[in-house]
Amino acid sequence: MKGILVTNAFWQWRKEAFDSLANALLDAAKKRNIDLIPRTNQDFLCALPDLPAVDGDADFVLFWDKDVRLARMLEQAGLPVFNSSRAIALCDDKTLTHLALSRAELPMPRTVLCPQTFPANGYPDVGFLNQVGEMLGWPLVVKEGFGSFGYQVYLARTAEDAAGIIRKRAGTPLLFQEFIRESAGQDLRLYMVGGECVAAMRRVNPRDFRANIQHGGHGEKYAPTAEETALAAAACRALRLDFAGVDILQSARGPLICEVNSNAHFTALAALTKADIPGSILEHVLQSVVK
């Protein structure tokens, strides 16, 4: 059997968590006879349907990049990849995400997108928060539709500071979320592979809003219930993930979810848990391969 391994060729910020990700995934393929080559995205410069010849008789490909035209080249070349094209651009832009996760009815915290505008042109005009504000509470939340590790969540107590926000934003996808207040500073974290947590943790910051490790939240070991479980296995099947990280509020009406990640680092995740998580994504990968 034999694989690629993509990777982005620019990304430098954690480099040396990247590159740990990347070892302990072809580690994982090595000790399951899987020849997986590492590529990154500036490796296929080609014009379809040619591939690089020494990658155009590959398996498969696990793609560990959010490059969605590359990764929707390679399928157009007959590749299967892992994840999809399409789960990476949903989970990508969270914008998305929300509709396709509302299209299947899954519980979320109350979201409102917001009007999209041009770089141009801002917004002059903010009335409209002032609705929002009447319909999700303050204080609330204001997502990115684009960004990682929670650097572009935001808290706006006010409308004025949710006009800030927005306004220096502007031509971003954004939307609006309702705080959950009795899980400020904390969410779960399931790893979900082919529809089954393998591993599961708590994260806890008691010094942001946001519970993300790198804000100053740690993990703790955690067991799933049931509800949680089958909540983050419906939210990969709507979004037709093979394997994700699904970040869960645990909220008075119930659990709700908060994100999905398609290409959720898990290296901190499997130390605390001592689980096998890039074995797990190989070998979900091989016997969806070979059916």
Ligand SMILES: Nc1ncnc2c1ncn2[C@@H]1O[C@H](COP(=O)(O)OP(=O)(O)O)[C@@H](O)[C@H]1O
The other form holds:
Amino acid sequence: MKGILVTNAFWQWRKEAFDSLANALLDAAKKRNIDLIPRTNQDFLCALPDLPAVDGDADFVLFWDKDVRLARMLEQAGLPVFNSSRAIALCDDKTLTHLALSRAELPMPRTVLCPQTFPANGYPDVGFLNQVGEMLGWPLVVKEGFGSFGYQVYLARTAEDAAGIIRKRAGTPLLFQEFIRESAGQDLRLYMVGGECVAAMRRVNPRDFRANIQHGGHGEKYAPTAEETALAAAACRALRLDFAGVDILQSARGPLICEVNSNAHFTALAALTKADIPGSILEHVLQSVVK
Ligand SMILES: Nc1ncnc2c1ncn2[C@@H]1O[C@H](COP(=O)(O)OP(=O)(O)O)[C@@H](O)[C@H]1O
Ligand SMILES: [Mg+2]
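Moving on from the form predicted alone, kindly provide the form predicted together with this ligand as a structure.
Time for the whole complex; same chain goes first.
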């Protein structure tokens, strides 16, 4: 069995952590006698309509990147890509994730998608924020469609706060979300592979409403309930994800999907739970390719 591992050539921030994820996937492949070749997204330049030259007899691509155009090209070249370009694109933009999960009628915090403007126009009139406030209450959460590690997630206490946030991000997808007060600074991370939960933790952050480790959160061992696992599995089905990190908020009205990550980092979770997450990912890919 031969596969290609695609990572991003330009990633700089905490590069060691990023490299260690790739190395863990390469090690897991080696243990299973899979020849997994590391490549980056700059190794496949091609002049369309030619398709990228890929290592001849590769059976699959493990796509550890968000370059959805390259993922699509590799699919067009006839390779099975994990996760698929469609699944990665849906997860990468939280506004699209939300639409797909709403369609599947999965419970999530109440959400309003922000009307999109053009970068050159900005938001000269933000009167609609009063309406958003009436729908969701204050404070509310503002999220950029594209964001990770909690860095593009904000708490707006007033319409003025929200205006300041969105004006700086004109032209990008944005959403407003009901603030789930009772779960402030806490969430669950379920690592799902092939519809099964292979590892889970509760993240707790006493210093910030965002539970992300990057904002001071820490992981605690946690055994998810059947309802939480079923919800995470349903989210993966709706987004057609082979593997994912699913964030769940424990609200007074039950578990709610917060967001879904198609390329979730697993180092901290694997260390906490001793679960072999890269091994599970490779096993799942193997089974899917052999089918
Ligand atoms: N609607 C919400 N109510 C309360 N807390 C939230 C809400 N949305 C996000 N959070 C907190 O912010 C963190 C980051 O948000 P998330 O949507 O997971 O973005 P990211 O992709 O940056 O991790 C979550 O882990 C959670 O702790
Ligand atoms: Mg998250």
